[in-house]
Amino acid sequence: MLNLPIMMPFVNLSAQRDAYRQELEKAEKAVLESGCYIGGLEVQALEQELSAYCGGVQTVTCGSGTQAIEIALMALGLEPGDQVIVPDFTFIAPAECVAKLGGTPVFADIDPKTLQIDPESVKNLVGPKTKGIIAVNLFGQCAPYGPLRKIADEHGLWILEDSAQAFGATYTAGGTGCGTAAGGNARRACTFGDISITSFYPSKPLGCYGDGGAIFTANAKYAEKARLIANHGSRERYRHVEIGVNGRLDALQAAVLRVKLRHLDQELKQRAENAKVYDEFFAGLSGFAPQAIVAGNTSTYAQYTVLAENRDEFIAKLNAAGIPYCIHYPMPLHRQACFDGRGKANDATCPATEKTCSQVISLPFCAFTDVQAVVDRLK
C-alpha cells in the first residue's frame, strides 16, 4: 500500500471559521430568526461598512464578482461594438462580461515581473472604438493606476478596476513604477477606477459562504445606475426604467462578511508575514521568481504565486510532498475558444503572457495556512 503524505488544504477556510465561530454563529442566528433573507438591514449595514473601509465611496452589493463586472459595464454605458482593453493574463470574467454585452475585448500584455497589465501595451492598443480599460488587481496587488489613468485621461476612456482578488490592498502614488495617482497618498483598492468591483467568493481574502460581490464608485450617477440595474432596473416595485438583472446579495452572506470584515486587517498582516516565509525560501533557490510587489504597494496575497522555470519538475515535488497547487492561469485569454471569431479578441500578441502561462503556479495560502510546514515539506 502506498504511504502518501496527507494533502493539506489549499485555503484553510475551516480554520478561519473555527477562529470566529462564536461571532459567526451569533450573526447567522440573528439573520435566520429575523425572517429577512434578501436585502434588508444586514445588507445595508454591510454596504455602509464597506464604504467606510474604502474611504467613503458608494457601495452597491450584488450576487457575485462576475455580476459586479457586468453591472459596472452596464452602468458605464458599454454598447455593442465598443472595444475594451483587458489583460490577457487573468480570470476570464472581465473579457467574458465585455463579450456578453456585445463589446469586443482587446487583450493587453502584462509586466513579466509584477504580472499586472502593462501600460505600454495598453497605450499601443487604444483605437477609435476603445471606450475603456479594465485593470485587474491580480493575485492581490493593485495594477499600475498612475500610468493607466494618464492613458485614460488622454484618450477619454473610463477605467473599471477589477479588485476581485485585492479588497484591502493599497497603492501608493510615487512608488517605483507607479507614476502618479490622484490624491498623492496610499489608498485602498476599489477606489482607483471610475467604477470598481470586488468578489466575495469564499476563498477570497474577504469571502462569504457562497457567491457575492460589490460595486464601488465615487460617481453618484454610476452608483445610482448600478443600484437600479442590480434591482431589475427598478426603483419601485413593478416599475422598470432600465433593463437590469437580479443582482441581490443574501442577508446571510452579508452577516458573514460583516464578521470577517472586522478581522480583515489582522488577516492581511498575517498574510504578509506568511508571504515573507515563502519569499525567504524561494530567495535561496534558483529557477523561481515570486510575483514582484511594487515598492509602495501592499498585497492581499489572494494567491502566493511564483514563476517556475521547470514547472513540471516542481509539480512532481509538490505531489510527492502532499502539497496542493493551482495554476492561475494555464492559457492566455485570447487563445480561449469562446473568443474565436470576435474580431480583435484573437489578434493579441502577448509574449509575456505566453511565457507566464507556461511557468506560473500558486501554493497553499491564507491567513491560517502553516506556510512553514509547506516549506519544511519542500526542503
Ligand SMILES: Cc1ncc(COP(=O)(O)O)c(C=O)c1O
Given for the second form:
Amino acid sequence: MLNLPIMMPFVNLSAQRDAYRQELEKAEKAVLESGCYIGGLEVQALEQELSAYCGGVQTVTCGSGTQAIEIALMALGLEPGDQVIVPDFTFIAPAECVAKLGGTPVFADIDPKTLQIDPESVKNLVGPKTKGIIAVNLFGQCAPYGPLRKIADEHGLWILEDSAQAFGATYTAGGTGCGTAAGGNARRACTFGDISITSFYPSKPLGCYGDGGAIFTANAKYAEKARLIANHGSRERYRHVEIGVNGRLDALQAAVLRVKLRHLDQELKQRAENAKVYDEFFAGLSGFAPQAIVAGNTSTYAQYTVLAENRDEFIAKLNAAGIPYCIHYPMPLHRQACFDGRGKANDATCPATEKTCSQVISLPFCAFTDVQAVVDRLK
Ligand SMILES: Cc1ncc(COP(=O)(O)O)c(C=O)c1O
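How about the form predicted together with the named molecule, since we already have the form predicted alone?
After this comes the whole thing, all chains and molecules, with the earlier chain placed first.
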C-alpha cells in the first residue's frame, strides 16, 4: 500500500467554524427562530456594517458576486453593443456578465508581476463604443486605480471595481481622483469604482455558507437603481418600474457574515503573516515568483499565487507531499469558447496573460492554514 501523506485542505473552513462556533450558532439560531429568512433586519444591519467598514459608500446586498456585477452593469446603463474593457486574466464572471447583457467584452492584458490589469493595455483598447472598465482586484490586491481613473476620466468611462476577492484590502493611490475621497491615503477596496462589488462565496476572505454578494457605491442614484433592480425593479409590492432580478440575500447568510465581519481584520492580519512565511520560502528558491504586491497596498491574499517556471515539476512535488493546489487560471478568457465572435482581443494582444496562464499556481491558504507545515513538507 502507498504511504502518502494526508491531504490538507486548500481552504480550512472547518477550522474557521470551530473558532467562531458559539457566536455563529447563536446568530444562526436567532434567524431560524425569527421566521424572517430573506432580507429583513439582519440584512439591513449587515448592509450598514459593510458600508461603515468600507467608508463613504452605500451597500446593497444580493445573491452572489456574479449577480452583483450583473446588477451593477444594469444600473450603469449598459446597452447591447456597448464595449467594456475587462482583464483577460481572471475568473469569467466580469466578461460573462457583459456578454450576457448584450455588451462586448474587450480583453486587456495584465502586468506580468502584479498580475493586475495593465493600464497601458486598457488605454490602447479604448474606442468609440467603449463605455467602461471592469477592474478586478485579483487574488486580493487592488487594481491600479490611480492610472485607471485617469484613463476613465479622460474618455468619460465608468469603472466597475470587481472586489470579489478583495473585501478588506487597501490601496494607496498616491494621488487624487480615485473614487469618492481625494488624497493619497490608503483606502479600503469597494470604494474605487463608480460601482464596486464583492462576493461572499464561502472560500472568499469574507465568506458565508452559500452564495452571496454585495454592491457598493457612493453615488446615490446608482445605489437607488441597484436596489430597485435587485428587487425585481420594484419599490412598491407588485408595481415594477424596471426590469430587474431576484437579487436577495438570505437572513441566515447575513447573520453568518455579521459574525465573520467582526473577525475580518484579525484574519487579514493572520493572512499577511501566513503570506510572509510563503514569501520567505520562495525567496530562497530559484524559478518561482509570488504575485508582486505593490508598496502601500495590502492584500487579502484570497489566493497565494506564484509563477513557477517549471510548473509540472512543482505539481509533482506537491502531489508527493499531499499538498492541494489550484490553477487560477489555466486559460486566457478571450480564448474561452463562449466568447467566440464577441471580444476583439486575439492571441497576439495579451502575451503576459498567455505566459501567466502557463506558470501560475495557488497554494493552500487562509487565516487557519498551517503554512509552516506546507513549507516543511516541501523542504
Ligand atoms: C474576480 C471574481 N469576480 C466575480 C466572482 C463571482 O462571484 P460569485 O461566485 O459569488 O458569483 C468571482 C468568484 O470567484 C471572482 O473571483
